[in-house]
Amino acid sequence: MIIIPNFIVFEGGDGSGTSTQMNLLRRRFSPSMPVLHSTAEPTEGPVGRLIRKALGGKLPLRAETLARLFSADRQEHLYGPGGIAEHCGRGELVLCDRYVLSSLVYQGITCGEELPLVLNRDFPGPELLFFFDVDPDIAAKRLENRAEKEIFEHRDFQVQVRRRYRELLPWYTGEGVKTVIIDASQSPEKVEEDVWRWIEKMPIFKEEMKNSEKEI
(Lines of atoms letter the chains of each structure in order from A and count residues from 1; the text may use other names and numbers.)
(Lines give C-alpha, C1' and ligand atoms only; values in the text may rest on other atoms or scores of the structure.)
Protein backbone atom coordinates (compact mmCIF):
# COMPACT_ATOMS: atom_id res chain seq x y z
CA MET A 1 0.00 0.00 0.00
CA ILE A 2 1.21 3.51 -0.86
CA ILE A 3 1.38 5.75 2.21
CA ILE A 4 0.67 9.49 2.08
CA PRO A 5 3.12 11.38 4.33
CA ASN A 6 1.64 13.99 6.70
CA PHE A 7 -1.78 12.33 6.55
CA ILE A 8 -3.56 11.42 9.82
CA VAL A 9 -6.89 9.58 10.11
CA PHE A 10 -9.24 9.26 13.08
CA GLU A 11 -11.38 6.09 13.07
CA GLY A 12 -13.92 4.67 15.48
CA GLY A 13 -17.56 3.78 15.96
CA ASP A 14 -20.29 6.33 16.41
CA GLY A 15 -19.99 8.00 19.80
CA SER A 16 -16.25 7.25 20.07
CA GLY A 17 -15.37 10.96 20.07
CA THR A 18 -13.51 11.41 16.76
CA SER A 19 -15.20 14.76 16.03
CA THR A 20 -14.55 16.01 19.56
CA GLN A 21 -10.87 15.17 19.23
CA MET A 22 -10.68 16.90 15.84
CA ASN A 23 -11.88 20.11 17.48
CA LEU A 24 -9.51 19.78 20.46
CA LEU A 25 -6.51 19.09 18.23
CA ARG A 26 -7.10 22.23 16.14
CA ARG A 27 -6.57 24.35 19.27
CA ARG A 28 -3.06 23.00 19.77
CA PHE A 29 -1.77 24.42 16.51
CA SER A 30 -0.05 27.79 16.33
CA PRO A 31 1.66 29.77 13.52
CA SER A 32 5.00 28.20 14.46
CA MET A 33 3.70 24.68 13.68
CA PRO A 34 3.04 22.95 10.36
CA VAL A 35 -0.15 24.14 8.66
CA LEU A 36 -3.07 21.94 9.72
CA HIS A 37 -5.87 21.12 7.28
CA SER A 38 -8.76 19.26 8.91
CA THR A 39 -11.46 17.49 6.96
CA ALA A 40 -13.95 14.61 7.19
CA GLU A 41 -15.75 11.92 5.26
CA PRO A 42 -18.37 12.00 3.96
CA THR A 43 -17.34 15.39 2.61
CA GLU A 44 -19.40 18.54 2.11
CA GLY A 45 -19.17 18.03 -1.66
CA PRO A 46 -22.14 17.01 -3.84
CA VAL A 47 -21.56 13.26 -3.41
CA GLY A 48 -20.89 13.68 0.30
CA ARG A 49 -24.15 15.56 0.74
CA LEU A 50 -26.03 12.67 -0.86
CA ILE A 51 -24.36 10.27 1.56
CA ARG A 52 -25.28 12.45 4.55
CA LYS A 53 -28.91 12.44 3.44
CA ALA A 54 -28.82 8.65 3.24
CA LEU A 55 -27.15 8.32 6.65
CA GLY A 56 -29.80 10.62 8.10
CA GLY A 57 -32.53 8.33 6.81
CA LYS A 58 -33.84 10.91 4.35
CA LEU A 59 -32.72 9.12 1.19
CA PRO A 60 -33.32 5.35 1.03
CA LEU A 61 -30.45 3.69 -0.81
CA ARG A 62 -29.26 0.13 -1.20
CA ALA A 63 -26.17 -0.72 0.85
CA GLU A 64 -24.22 -1.38 -2.35
CA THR A 65 -25.15 2.06 -3.71
CA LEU A 66 -23.98 3.73 -0.51
CA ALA A 67 -20.67 1.83 -0.69
CA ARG A 68 -20.09 3.13 -4.23
CA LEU A 69 -20.98 6.69 -3.22
CA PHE A 70 -18.45 6.60 -0.40
CA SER A 71 -15.76 5.48 -2.84
CA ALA A 72 -16.66 8.23 -5.34
CA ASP A 73 -16.66 10.86 -2.59
CA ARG A 74 -13.25 9.63 -1.43
CA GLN A 75 -11.79 9.81 -4.94
CA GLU A 76 -12.68 13.50 -5.18
CA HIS A 77 -11.64 14.13 -1.59
CA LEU A 78 -8.20 12.72 -2.28
CA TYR A 79 -7.42 13.93 -5.75
CA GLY A 80 -9.84 16.75 -6.55
CA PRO A 81 -8.88 20.46 -6.33
CA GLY A 82 -7.95 21.35 -2.77
CA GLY A 83 -7.98 17.67 -1.84
CA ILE A 84 -5.93 15.64 0.63
CA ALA A 85 -3.13 14.84 -1.85
CA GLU A 86 -2.73 18.52 -2.74
CA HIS A 87 -2.48 19.66 0.88
CA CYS A 88 -0.06 16.89 1.87
CA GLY A 89 2.02 17.59 -1.23
CA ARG A 90 2.47 21.18 -0.04
CA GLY A 91 3.95 19.90 3.22
CA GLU A 92 0.79 20.53 5.24
CA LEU A 93 -0.53 18.18 7.91
CA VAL A 94 -3.95 16.75 7.00
CA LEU A 95 -6.28 15.34 9.64
CA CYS A 96 -9.32 13.41 8.41
CA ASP A 97 -12.27 12.16 10.45
CA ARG A 98 -12.88 8.73 8.84
CA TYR A 99 -11.39 7.27 5.71
CA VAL A 100 -11.05 3.87 3.97
CA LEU A 101 -11.26 1.77 7.12
CA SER A 102 -14.73 3.16 7.87
CA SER A 103 -15.95 1.87 4.50
CA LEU A 104 -14.40 -1.54 5.05
CA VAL A 105 -16.10 -1.72 8.44
CA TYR A 106 -19.53 -0.15 7.93
CA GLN A 107 -20.17 -1.16 4.33
CA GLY A 108 -18.46 -4.48 4.97
CA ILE A 109 -21.18 -5.20 7.53
CA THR A 110 -24.11 -3.97 5.43
CA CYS A 111 -23.28 -5.34 1.99
CA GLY A 112 -20.52 -7.90 2.55
CA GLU A 113 -16.74 -7.61 2.52
CA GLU A 114 -16.00 -8.06 -1.19
CA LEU A 115 -17.51 -4.88 -2.70
CA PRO A 116 -15.93 -2.41 -0.20
CA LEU A 117 -12.55 -4.10 -0.68
CA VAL A 118 -12.76 -3.81 -4.47
CA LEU A 119 -13.92 -0.18 -4.34
CA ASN A 120 -11.20 0.90 -1.91
CA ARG A 121 -8.20 -1.30 -2.72
CA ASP A 122 -6.34 1.36 -4.72
CA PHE A 123 -6.61 4.20 -2.22
CA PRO A 124 -3.35 5.08 -0.42
CA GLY A 125 -3.05 4.81 3.34
CA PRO A 126 -2.38 7.50 5.93
CA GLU A 127 0.95 7.93 7.68
CA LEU A 128 -0.79 7.60 11.05
CA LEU A 129 -4.18 6.15 12.01
CA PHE A 130 -5.90 6.37 15.39
CA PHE A 131 -8.64 3.93 16.36
CA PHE A 132 -10.79 5.32 19.17
CA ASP A 133 -11.91 2.21 20.99
CA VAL A 134 -14.95 2.44 23.27
CA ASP A 135 -17.49 0.03 24.66
CA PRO A 136 -20.74 0.24 22.63
CA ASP A 137 -22.73 0.78 25.85
CA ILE A 138 -20.68 3.89 26.65
CA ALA A 139 -21.00 5.09 23.06
CA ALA A 140 -24.77 4.55 23.10
CA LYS A 141 -25.08 6.67 26.24
CA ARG A 142 -23.14 9.48 24.56
CA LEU A 143 -25.50 9.35 21.58
CA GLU A 144 -28.66 9.58 23.69
CA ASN A 145 -28.77 13.38 23.63
CA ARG A 146 -28.33 13.79 19.88
CA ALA A 147 -31.32 15.53 18.34
CA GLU A 148 -31.13 13.39 15.20
CA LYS A 149 -29.60 9.94 14.93
CA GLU A 150 -28.13 8.35 11.83
CA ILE A 151 -29.11 4.94 10.54
CA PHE A 152 -26.07 3.17 12.06
CA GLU A 153 -26.27 4.82 15.47
CA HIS A 154 -27.76 1.99 17.50
CA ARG A 155 -26.04 -0.32 19.94
CA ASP A 156 -26.43 -3.69 18.17
CA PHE A 157 -24.86 -2.35 14.99
CA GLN A 158 -22.07 -0.65 16.92
CA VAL A 159 -21.16 -3.96 18.58
CA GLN A 160 -20.49 -5.31 15.08
CA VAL A 161 -18.60 -2.14 14.15
CA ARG A 162 -16.21 -2.46 17.08
CA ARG A 163 -15.58 -6.13 16.37
CA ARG A 164 -14.91 -5.46 12.69
CA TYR A 165 -12.49 -2.62 13.40
CA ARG A 166 -10.52 -4.90 15.71
CA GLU A 167 -10.42 -7.61 13.04
CA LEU A 168 -9.17 -5.23 10.33
CA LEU A 169 -6.59 -3.20 12.26
CA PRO A 170 -3.85 -5.89 12.09
CA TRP A 171 -4.32 -6.13 8.31
CA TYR A 172 -4.06 -2.35 7.93
CA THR A 173 -0.92 -2.34 10.07
CA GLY A 174 0.52 -5.09 7.91
CA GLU A 175 0.01 -2.84 4.88
CA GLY A 176 2.41 -0.30 6.38
CA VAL A 177 0.02 2.05 8.17
CA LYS A 178 1.10 3.10 11.66
CA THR A 179 -1.96 2.37 13.83
CA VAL A 180 -2.57 3.46 17.40
CA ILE A 181 -5.42 2.21 19.57
CA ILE A 182 -6.75 4.87 21.96
CA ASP A 183 -8.91 4.14 25.00
CA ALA A 184 -11.79 6.46 24.08
CA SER A 185 -13.72 5.75 27.29
CA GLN A 186 -11.44 8.23 29.06
CA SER A 187 -12.19 11.92 29.45
CA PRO A 188 -11.82 14.02 26.25
CA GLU A 189 -8.83 15.79 27.83
CA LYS A 190 -7.02 12.53 28.59
CA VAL A 191 -7.74 11.19 25.10
CA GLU A 192 -6.39 14.42 23.63
CA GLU A 193 -3.13 14.03 25.56
CA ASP A 194 -2.74 10.43 24.38
CA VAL A 195 -3.31 11.46 20.76
CA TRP A 196 -0.96 14.41 20.88
CA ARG A 197 1.90 12.31 22.25
CA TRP A 198 1.88 10.37 18.97
CA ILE A 199 1.27 13.26 16.62
CA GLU A 200 4.10 15.41 17.92
CA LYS A 201 6.55 12.58 17.09
CA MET A 202 5.72 12.73 13.38
CA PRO A 203 8.60 13.59 11.01
CA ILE A 204 6.84 16.75 9.80
CA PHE A 205 7.42 18.39 13.18
CA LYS A 206 11.13 17.57 13.09
CA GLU A 207 11.38 19.03 9.58
CA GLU A 208 9.58 22.18 10.69
CA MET A 209 12.04 22.54 13.57
CA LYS A 210 15.03 22.17 11.23
CA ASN A 211 13.61 24.80 8.88
CA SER A 212 13.06 27.20 11.77
CA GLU A 213 16.66 26.75 12.93
CA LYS A 214 17.95 27.46 9.40
CA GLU A 215 15.97 30.70 9.28
CA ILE A 216 17.52 31.82 12.58
Ligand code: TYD
Given for the second form:
Amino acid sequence: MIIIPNFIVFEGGDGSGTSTQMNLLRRRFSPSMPVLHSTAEPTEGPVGRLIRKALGGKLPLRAETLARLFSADRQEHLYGPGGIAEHCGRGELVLCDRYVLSSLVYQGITCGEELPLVLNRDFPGPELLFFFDVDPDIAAKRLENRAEKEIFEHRDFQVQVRRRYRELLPWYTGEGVKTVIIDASQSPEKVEEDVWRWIEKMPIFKEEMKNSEKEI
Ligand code: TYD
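Could you present the same protein in the form predicted together with thymidine-5'-diphosphate, rather than the form predicted alone shown above?
Once more the chain from above appears, this time first in line as the rest of the complex follows.
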Protein backbone atom coordinates (compact mmCIF):
# COMPACT_ATOMS: atom_id res chain seq x y z
CA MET A 1 0.00 0.00 0.00
CA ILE A 2 1.23 3.48 -0.81
CA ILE A 3 1.38 5.66 2.32
CA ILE A 4 0.78 9.43 2.31
CA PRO A 5 3.20 11.03 4.78
CA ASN A 6 1.73 13.53 7.26
CA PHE A 7 -1.74 12.09 6.79
CA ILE A 8 -3.52 11.06 10.02
CA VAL A 9 -6.85 9.26 10.28
CA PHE A 10 -9.24 8.91 13.22
CA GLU A 11 -11.43 5.81 13.27
CA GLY A 12 -13.95 4.30 15.66
CA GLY A 13 -17.56 3.36 16.20
CA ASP A 14 -20.32 5.95 16.39
CA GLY A 15 -20.03 7.96 19.60
CA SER A 16 -16.33 7.13 20.08
CA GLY A 17 -15.53 10.85 20.13
CA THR A 18 -13.49 11.36 16.95
CA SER A 19 -15.10 14.74 16.14
CA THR A 20 -14.56 16.01 19.70
CA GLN A 21 -10.89 15.02 19.45
CA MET A 22 -10.45 16.88 16.17
CA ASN A 23 -11.64 20.06 17.86
CA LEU A 24 -9.49 19.57 20.98
CA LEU A 25 -6.35 18.84 18.96
CA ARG A 26 -6.70 21.99 16.92
CA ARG A 27 -5.88 23.97 20.08
CA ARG A 28 -2.40 22.42 20.26
CA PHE A 29 -1.30 24.05 17.05
CA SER A 30 0.59 27.34 17.19
CA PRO A 31 1.93 29.37 14.22
CA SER A 32 5.44 27.89 14.69
CA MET A 33 4.09 24.37 14.09
CA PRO A 34 3.14 22.65 10.85
CA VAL A 35 -0.16 23.87 9.37
CA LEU A 36 -3.04 21.60 10.37
CA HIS A 37 -5.82 20.85 7.91
CA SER A 38 -8.68 18.93 9.47
CA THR A 39 -11.34 17.24 7.40
CA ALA A 40 -13.91 14.44 7.56
CA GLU A 41 -15.75 11.75 5.63
CA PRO A 42 -18.47 11.73 4.48
CA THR A 43 -17.46 15.14 3.08
CA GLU A 44 -19.45 18.33 2.60
CA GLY A 45 -19.24 17.79 -1.18
CA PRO A 46 -22.14 16.71 -3.43
CA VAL A 47 -21.59 12.98 -2.93
CA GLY A 48 -21.09 13.43 0.81
CA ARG A 49 -24.35 15.33 1.06
CA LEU A 50 -26.17 12.50 -0.68
CA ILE A 51 -24.60 10.06 1.78
CA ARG A 52 -25.77 12.18 4.76
CA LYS A 53 -29.34 11.98 3.45
CA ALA A 54 -29.09 8.20 3.30
CA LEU A 55 -27.52 8.04 6.79
CA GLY A 56 -30.37 10.13 8.15
CA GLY A 57 -32.86 7.68 6.67
CA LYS A 58 -34.24 10.26 4.25
CA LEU A 59 -33.00 8.49 1.15
CA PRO A 60 -33.44 4.72 1.04
CA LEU A 61 -30.44 3.27 -0.79
CA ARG A 62 -29.17 -0.23 -1.21
CA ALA A 63 -26.15 -1.00 0.97
CA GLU A 64 -24.08 -1.60 -2.20
CA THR A 65 -25.05 1.81 -3.58
CA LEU A 66 -23.98 3.45 -0.34
CA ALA A 67 -20.66 1.56 -0.47
CA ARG A 68 -20.05 2.98 -3.95
CA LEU A 69 -20.99 6.49 -2.84
CA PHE A 70 -18.52 6.35 0.06
CA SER A 71 -15.71 5.40 -2.29
CA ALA A 72 -16.74 8.06 -4.86
CA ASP A 73 -16.80 10.67 -2.09
CA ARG A 74 -13.34 9.53 -1.01
CA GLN A 75 -11.94 9.75 -4.55
CA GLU A 76 -12.93 13.44 -4.71
CA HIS A 77 -11.83 14.05 -1.13
CA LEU A 78 -8.36 12.71 -1.91
CA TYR A 79 -7.69 14.08 -5.36
CA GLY A 80 -10.24 16.83 -5.99
CA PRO A 81 -9.47 20.57 -5.61
CA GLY A 82 -8.63 21.42 -2.00
CA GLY A 83 -8.39 17.70 -1.26
CA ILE A 84 -6.14 15.64 0.99
CA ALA A 85 -3.41 15.12 -1.64
CA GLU A 86 -3.24 18.85 -2.32
CA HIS A 87 -2.87 19.77 1.36
CA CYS A 88 -0.32 17.05 2.09
CA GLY A 89 1.58 18.07 -1.06
CA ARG A 90 1.87 21.56 0.41
CA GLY A 91 3.61 20.14 3.46
CA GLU A 92 0.60 20.44 5.76
CA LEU A 93 -0.49 17.91 8.34
CA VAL A 94 -3.88 16.50 7.37
CA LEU A 95 -6.19 15.02 9.97
CA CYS A 96 -9.22 13.14 8.67
CA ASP A 97 -12.21 11.93 10.69
CA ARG A 98 -12.86 8.49 9.08
CA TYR A 99 -11.38 7.05 5.89
CA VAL A 100 -10.99 3.67 4.11
CA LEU A 101 -11.20 1.59 7.29
CA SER A 102 -14.72 2.94 7.98
CA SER A 103 -15.82 1.49 4.64
CA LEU A 104 -14.09 -1.84 5.23
CA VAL A 105 -15.78 -2.09 8.63
CA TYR A 106 -19.27 -0.62 8.10
CA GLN A 107 -19.83 -1.66 4.48
CA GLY A 108 -18.03 -4.94 5.20
CA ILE A 109 -20.87 -5.66 7.63
CA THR A 110 -23.70 -4.50 5.38
CA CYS A 111 -22.43 -5.75 1.97
CA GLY A 112 -19.91 -8.46 2.80
CA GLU A 113 -16.12 -8.02 2.74
CA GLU A 114 -15.49 -8.21 -0.99
CA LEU A 115 -17.20 -5.09 -2.36
CA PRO A 116 -15.65 -2.49 -0.01
CA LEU A 117 -12.23 -4.11 -0.52
CA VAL A 118 -12.54 -3.81 -4.30
CA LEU A 119 -13.90 -0.26 -4.12
CA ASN A 120 -11.12 0.94 -1.81
CA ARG A 121 -8.06 -1.06 -2.84
CA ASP A 122 -6.41 1.74 -4.83
CA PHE A 123 -6.55 4.40 -2.13
CA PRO A 124 -3.28 5.22 -0.37
CA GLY A 125 -3.02 4.72 3.39
CA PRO A 126 -2.36 7.27 6.12
CA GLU A 127 0.98 7.54 7.96
CA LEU A 128 -0.78 7.23 11.32
CA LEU A 129 -4.21 5.85 12.27
CA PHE A 130 -5.92 6.10 15.65
CA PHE A 131 -8.65 3.68 16.61
CA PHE A 132 -10.84 5.12 19.36
CA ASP A 133 -11.90 2.05 21.24
CA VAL A 134 -14.95 2.33 23.47
CA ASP A 135 -17.65 0.02 24.77
CA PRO A 136 -20.75 0.43 22.55
CA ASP A 137 -22.93 1.08 25.63
CA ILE A 138 -20.78 4.04 26.67
CA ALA A 139 -20.79 5.30 23.07
CA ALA A 140 -24.59 4.96 22.88
CA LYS A 141 -24.96 7.08 26.02
CA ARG A 142 -22.92 9.84 24.36
CA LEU A 143 -25.21 9.78 21.33
CA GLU A 144 -28.43 9.84 23.38
CA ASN A 145 -28.76 13.62 23.29
CA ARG A 146 -28.43 13.92 19.53
CA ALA A 147 -31.62 15.01 17.80
CA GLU A 148 -31.43 12.55 14.90
CA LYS A 149 -30.40 8.93 14.92
CA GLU A 150 -28.47 7.63 11.92
CA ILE A 151 -29.00 4.23 10.30
CA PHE A 152 -25.87 2.63 11.83
CA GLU A 153 -26.48 3.89 15.36
CA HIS A 154 -27.87 0.71 16.87
CA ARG A 155 -26.27 -1.27 19.64
CA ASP A 156 -26.12 -4.64 17.85
CA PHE A 157 -24.57 -3.07 14.79
CA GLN A 158 -22.05 -1.12 16.88
CA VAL A 159 -20.97 -4.30 18.67
CA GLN A 160 -20.14 -5.78 15.26
CA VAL A 161 -18.40 -2.55 14.25
CA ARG A 162 -16.07 -2.72 17.25
CA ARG A 163 -15.27 -6.39 16.62
CA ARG A 164 -14.55 -5.74 12.94
CA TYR A 165 -12.25 -2.79 13.66
CA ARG A 166 -10.23 -4.94 16.06
CA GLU A 167 -9.99 -7.71 13.47
CA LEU A 168 -8.91 -5.39 10.65
CA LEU A 169 -6.36 -3.26 12.53
CA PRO A 170 -3.53 -5.86 12.37
CA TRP A 171 -4.11 -6.22 8.62
CA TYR A 172 -3.82 -2.45 8.21
CA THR A 173 -0.61 -2.42 10.26
CA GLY A 174 0.74 -5.16 7.99
CA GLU A 175 0.10 -2.86 5.05
CA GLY A 176 2.49 -0.28 6.56
CA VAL A 177 0.04 2.00 8.39
CA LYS A 178 1.10 2.85 11.95
CA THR A 179 -1.99 2.11 14.04
CA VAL A 180 -2.60 3.14 17.64
CA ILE A 181 -5.47 1.95 19.82
CA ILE A 182 -6.72 4.65 22.18
CA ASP A 183 -8.87 3.96 25.23
CA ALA A 184 -11.71 6.29 24.29
CA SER A 185 -13.73 5.61 27.44
CA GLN A 186 -11.46 8.09 29.27
CA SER A 187 -12.25 11.80 29.59
CA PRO A 188 -11.89 13.81 26.36
CA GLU A 189 -8.87 15.65 27.84
CA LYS A 190 -7.07 12.41 28.73
CA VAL A 191 -7.81 10.96 25.29
CA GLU A 192 -6.45 14.11 23.68
CA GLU A 193 -3.22 13.84 25.71
CA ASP A 194 -2.77 10.23 24.57
CA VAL A 195 -3.33 11.19 20.94
CA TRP A 196 -1.03 14.19 21.07
CA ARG A 197 1.81 12.10 22.49
CA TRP A 198 1.84 10.12 19.23
CA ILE A 199 1.30 13.04 16.88
CA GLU A 200 4.12 15.14 18.32
CA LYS A 201 6.53 12.27 17.59
CA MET A 202 5.85 12.45 13.85
CA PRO A 203 8.87 13.36 11.69
CA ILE A 204 7.13 16.51 10.39
CA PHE A 205 7.52 18.10 13.84
CA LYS A 206 11.25 17.37 13.92
CA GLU A 207 11.69 18.87 10.47
CA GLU A 208 9.83 22.03 11.53
CA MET A 209 12.03 22.28 14.64
CA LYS A 210 15.19 22.01 12.52
CA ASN A 211 13.92 24.75 10.22
CA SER A 212 13.08 27.11 13.06
CA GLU A 213 16.50 26.45 14.67
CA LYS A 214 18.14 27.37 11.36
CA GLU A 215 16.22 30.64 11.25
CA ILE A 216 17.58 31.53 14.70
P1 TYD B 1 -19.92 10.16 11.81
O2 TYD B 1 -18.52 10.14 11.32
O3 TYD B 1 -20.21 9.54 13.12
O4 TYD B 1 -20.34 11.65 11.71
P5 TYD B 1 -21.41 12.43 12.56
O6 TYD B 1 -20.83 12.45 13.93
O7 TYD B 1 -21.41 13.77 11.89
O8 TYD B 1 -22.70 11.66 12.42
O9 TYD B 1 -21.00 9.54 10.80
C10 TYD B 1 -20.72 8.99 9.66
C11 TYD B 1 -21.39 7.63 9.58
O12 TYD B 1 -21.05 7.08 8.33
C13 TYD B 1 -20.93 6.64 10.65
O14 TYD B 1 -22.03 5.86 11.08
C15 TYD B 1 -19.97 5.75 9.88
C16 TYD B 1 -20.49 5.80 8.48
N17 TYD B 1 -19.47 5.57 7.44
C18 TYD B 1 -19.52 4.39 6.69
O19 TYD B 1 -20.42 3.56 6.89
N20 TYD B 1 -18.59 4.18 5.71
C21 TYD B 1 -17.61 5.08 5.43
O22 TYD B 1 -16.78 4.86 4.53
C23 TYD B 1 -17.56 6.30 6.21
C24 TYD B 1 -16.49 7.32 5.93
C25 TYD B 1 -18.51 6.49 7.20
